[in-house]
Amino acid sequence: MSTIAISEAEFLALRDSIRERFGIFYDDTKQFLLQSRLQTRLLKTRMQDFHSYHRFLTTAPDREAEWGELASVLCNNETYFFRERAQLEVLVTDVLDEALKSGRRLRIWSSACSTGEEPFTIAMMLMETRRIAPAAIALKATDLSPRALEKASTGFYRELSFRATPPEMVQKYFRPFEGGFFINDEIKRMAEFSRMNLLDARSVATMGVHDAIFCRNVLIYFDKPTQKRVVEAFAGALRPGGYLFLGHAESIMRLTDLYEPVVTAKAIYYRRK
């Protein structure tokens, strides 16, 4: 397959359109990365160059379908079960305690759920507590990538997804099938999957109010103004005192004053003021 070169003007035009639509930002050092990720879409759409492809994205009547395909190409869907478990332990202790004391339904949002490992991990850990029934949990899972959501909806995973999973959890909550595993139906039914662009404030507002939001390893792909926009939108989707869990390399301490950081020996997270 021959490589189609991208000019600086084409790179800047596509970069700015992608940032405006999805918030994902490619700085000047990532020109080749963006070129390589878009290469397959040029071939699929039979575009001769990146200028034609950009014009298609901005003017074609059926451009929305292509934006969906592009989202799946641009998203990094690297994830696995029981990732950054210390934060999950806060969920099944502190967050769950507060919900049970109040008598309300526990509402959790996995806002960048990728292929489903995170929300299914949350479901498994809550079931392991034996303190709450599935009917008392509202677990929403959203992602930008249609392909990732399609895989999540199958509930089928291969070995790489289990690299941090205790063997007893695999035995209890999965059944083997042709080189991989299906998650059991009870856990699968607990997560409600849908597609969402986190830059769409109207869609975020329709999600309701939650006890905890997970948005781990997403902000690193946004520039600072977009990070601020997203986490402040999350504040509107959290109860006062609600929990925001980010990736261990992500910080919002200088972005907004809507949250209080909480630093423990094992985990860092934020609480809505």
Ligand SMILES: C[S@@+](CC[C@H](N)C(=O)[O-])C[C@H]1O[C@@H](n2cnc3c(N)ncnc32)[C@H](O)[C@@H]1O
The other form holds:
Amino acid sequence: MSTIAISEAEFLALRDSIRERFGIFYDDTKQFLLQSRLQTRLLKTRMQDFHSYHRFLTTAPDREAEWGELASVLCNNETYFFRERAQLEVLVTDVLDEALKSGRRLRIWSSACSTGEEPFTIAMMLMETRRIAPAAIALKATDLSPRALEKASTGFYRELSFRATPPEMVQKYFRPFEGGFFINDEIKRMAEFSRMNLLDARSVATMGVHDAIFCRNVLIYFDKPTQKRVVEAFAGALRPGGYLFLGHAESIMRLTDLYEPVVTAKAIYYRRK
Ligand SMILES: C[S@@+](CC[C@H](N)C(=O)[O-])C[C@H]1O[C@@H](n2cnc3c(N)ncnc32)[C@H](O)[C@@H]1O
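Okay, that one was the form predicted on its own. Can I see the form predicted together with this ligand too?
Full assembly next; the chain just shown is listed first.
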């Protein structure tokens, strides 16, 4: 199979449309990365070149379906159980304490959940505290990628997902099956998955108000104005004092004044003012 090459003009046109729709930004060094990620889409849509593919995406009557497919190939879906665990410790101490004191349900949103390891880790860690029942937890999990969500809904994982998982957690919450593991049904039922584009402010506004939002390892794919737009929209989906958890490599310190950064010895996170 020969590779179809992307010209600079095609690259610029496609990356602008992708940034506008999903926020994901391919800078000038990523021309060939985009070229390689889109090869399968050109084949599937039987387009001869990237110019035709871009025209298809912007004008074809059935373009929405193709945007859905594209969402699954644009981004790295890398994730694993118990990733950046120190932040999760804040969830099962401070965030949980405050929710229990208030008498309300604990409301959590894993907003770029990929294949589900993050929300399922949250569920396992909350169950480990033995301080709260599943019925007292509303755990939403959303992502842009239909493929990633499909995988999450199977609850089946292979070795790489367990690289940071304590063996006793595997023993307790998973069942071995043909070279991988199924997550147990109680944990699986706790997370409610749906598809969402974080740039879609209207959808974000319908999510309700949460005690904590996890948006880890996704802002790195966005440019600064998009990062600002997304985290400011989150402010409407967090209670005052609510917690925003980003990835280690992500900072919004100079981006917005809607949040107070909290820096501890082990974790950095943000609280809605
Ligand atoms: C590297 S994964 C991070 C997974 C998990 N949060 C973690 O930290 O392990 C990044 C995820 O962001 C999702 N994503 C990228 N752009 C998005 C957008 N505009 N709206 C929602 N999700 C998006 C991708 O589909 C991908 O699953």
